[in-house]
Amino acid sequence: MSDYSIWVCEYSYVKNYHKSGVLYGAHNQGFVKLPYCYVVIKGRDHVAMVDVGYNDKDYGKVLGDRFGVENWRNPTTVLAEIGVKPEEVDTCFITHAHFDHFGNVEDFPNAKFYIQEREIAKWVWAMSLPDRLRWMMVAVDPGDIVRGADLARQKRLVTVNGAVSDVLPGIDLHAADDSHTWGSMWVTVRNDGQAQSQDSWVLAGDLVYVFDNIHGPGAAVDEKEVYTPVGLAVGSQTNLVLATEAMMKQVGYDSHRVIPVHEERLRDTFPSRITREGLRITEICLADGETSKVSA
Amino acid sequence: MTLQRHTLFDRLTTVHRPDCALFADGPLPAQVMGPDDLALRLGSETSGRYAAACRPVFEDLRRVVGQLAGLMILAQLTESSEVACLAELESCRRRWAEAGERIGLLAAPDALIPHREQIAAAHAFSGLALGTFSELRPRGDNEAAFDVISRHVRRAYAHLSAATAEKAGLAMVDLSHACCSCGR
C-alpha cells in the first residue's frame, strides 16, 4: 500500500556544470550536466512540493547569459506534464533559501510554505556581516525574503525548528544544519504511513547532489565506497557527510530511496520520459490506484 | 486627461490592493536605465564612476532590505517583539545610515538621476520600515505594525529591483558560488 506519488519534475538545466560544485574535491575532473528540478508528492488529499525553483522573469538572462542555465520552463508548464496544476498545490517544503529552490513562491497561490526557522535566522546574521565576510550569504535573493514576508503576513509560511513529524499524514522534516546552507532540511516520505516505515522516501534537496555523493570511490581508504560531501557548503562537508548518514540510516540504507533531484541519471534507476519541451519527468513511486505519468 | 484619470482609476480599482506599496509618497518604483545602459552615451569613465561609487549603496541596501524582511519573517513567526533588541537589527540600523551619507556623495550625471531617485527612494522606505520596528510592544497586537514594515518593505524592494544593472554590478543575488556557477 503506497499513500503518495512521487514526481520529479525538471523545469530548467545547466549543460556544463564544473563537477567540483557537485563532488568536493573533484577539480580539473569537467563538467557535468545539471537539470533543476522540484519534487511532486500527491496523495491522502494532497499536493505537496519540495521547492518550488526560480522565477525566470527575475534571473532568466543572467543565468542564460553568465551560466548556460537553458530552457526554463513555468510550474504551469512543468507540472501539466503529471496532470497537476500550481493552485492544486497545498503544501510545499523549502529545503533551503538559494534562490533556486525559494526563488518562485508567487507561481503557488494556494500553497503553505514550511522553512526552518534557522535558515532564515541566520542569513538574517549573515546579512549583517561586514562586506569581507560576503561569501557567506551567496545565492540568496533579497526579494526571495521580501516575499517570504509578504507569505508570513498572508499566514502561509511556517518557520520550523528541527525535525517535524506528520507535517501531513507520513511526511516528515528533517533539520541538517550548518551543511549546504544554514538550516537547510530533508523531506522523508513514509509511504506506508507506519512510524517504522519499510517504505520511506528522502527527497534530500540540496544534501545530496547526485548518486556519486552516496558512492563515492573509497579506495583510497580500502573502502568500496565511501559517501563524498556536494562541493558548494556555507556550513560544512562534515555535517552534508553526517546528514547524508542519518538520511541513508531512514531508508535502511538503501541508497536508491534518496533522491538526489540534480542527478541526471534519476531516469537510468527511475520510470521517466523526457516532455516535448525537452525536460525529464521521474516517477519515482505511484500511490494506490494513481496511473503512470511516464508510461505510454 | 479624462483618459488619464481613467487609467489611473482602473490601475487602483483592478491592480492594486489597498495595501499595495505603491499607494505610498514618493516616486513610484519603475525600471530606470543604469551606468550599464546608458555606458555608450555618457563614456565610459563617467558611467564607471557612477557604478563603482553606487555599488556599495546598493549592497547596503540590498542587505538592509534582506534583514528587515528576514526579521519581520521571525518576528512574526515567533511572536516576539525582541527582535526589535536583536544585534542584527542595530547593525541594520548602522548600515542604513550608511548608505544614507554615502547617497549624499553620490553625484549622477543628469542620465542617470532617475537612477539614483530609485536607490534614494529604496533608502527612504526602508528607513521608514526600520523607524516602524521600535514600534513593536511585547506581548502586544503588533500586526499593524507589521502591515506597515511589511509595506515598506515591499516598497524598498521595488526601487531597488527597479535600480539593478547586472553588468554595473548592481544585482540582487550574488551568484559568484551559487548552484548555477556553473563552469563560465
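Definition used throughout: the rigid core is the maximal C-alpha set that superposes within 1.5 Å between two forms. Numbering follows the first chain given and starts at 1. Small disclaimer: the values here were computed from a predicted structure and weren't measured. What changes on going to the form predicted alone:
Once the cores line up, the CA of Phe31 ends up less than 2 angstroms apart between the two forms.
Positional change of Gln196 between the two forms stays under 2 Å at the C-alpha, relative to the superposed core. The rigid-core alignment places the CA of Tyr253 less than 2 Å apart between the two forms.
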The other form holds:
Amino acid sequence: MSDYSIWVCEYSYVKNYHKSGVLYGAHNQGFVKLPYCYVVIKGRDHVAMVDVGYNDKDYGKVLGDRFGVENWRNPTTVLAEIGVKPEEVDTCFITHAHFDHFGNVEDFPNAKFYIQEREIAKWVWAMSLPDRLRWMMVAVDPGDIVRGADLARQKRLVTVNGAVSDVLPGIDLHAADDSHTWGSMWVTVRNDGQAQSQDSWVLAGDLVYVFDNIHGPGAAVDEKEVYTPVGLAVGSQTNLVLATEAMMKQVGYDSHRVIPVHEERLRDTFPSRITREGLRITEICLADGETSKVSA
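Instead of the form predicted together with its partner chain shown above, give the structure for the form predicted alone, please.
Here you get just the chain by itself.
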C-alpha cells in the first residue's frame, strides 16, 4: 500500500543555465534548461511540500531576473493543476534557504515550516559579513531569512538538528551539512510506512540537480554510477558526494528513486504533462485511491 502521492510541480524555469552550476567541472559543456520546481506530498491526513519556490516581487524578482527565470506562476495557479490549494498545505520542508526554495512562505498561511537550524543560523551570520564576502549570498534573498525569523516568532518554524524520523508518519529528514549550503537537507518518504521500507523515495532538494550528478557524465553503461557533484556549493563537493551516497543507500542504490527536482528529463522517467501555463507536472507515485493528475 502507498500512503502518499508525490508530484513535482514546475513553477518557472531558466532556459539557458550554465552547466557548470549543475555539474562540477562542466565549464565548457554549454547550457541546459533548468526547471524551478517544488514537490507536493499528499496523504490521507496531510498535504506537505518540499520547498515553496519564490515570490516574483521585491528582491526575489531581482534575483529571478538576474538568473534569467521565465514564466513564473504563483502557487495558487500551479497547485490547482493537482487539485490542491495553498491554504490546504499544513507542512513545508525547506531543503535550504536559496531564494527559489524558501522565497514564498507567505503564500502558505496554514503551514508549519521545517528547516535545519544550521541552515538559517549560518545565513544570518553570512548576512552580517562585509560586502566583499557577498559571493556566498549569490542566491539568497535576505528578506527570506527575516521572514523565516518571523515564522519562528509565530511558532510556525521548527528548526531541527540533523536527522529526524517520522516528522510526519513515514517521512524523515536528513541533514547534509556544508554541502550545497550550510545546512541543506533531503526528505525521505517511506511510502509503505516501514522502517526498512521497500517503497522509499528521496526528494533531494539541490543536493542533486540532474541525473548526471548520480550517474556521472563519463560513466560507461556497464559501470556502476560515478557521482559527480553539483557545481554550486558554499560547502564542499566532497560532502555533496557523501550525501549522494547516503541518499542512494536509502533506496537500495536504485537511482530511479532519488528525485532531482531541477531535472528536465524527469519527463522521460515518470508520467507528466504540460499545463495550460506551459509548465510541467510530473507524477512520481500515487497513494492508494488517488487519481492521476497527469492522465486524461
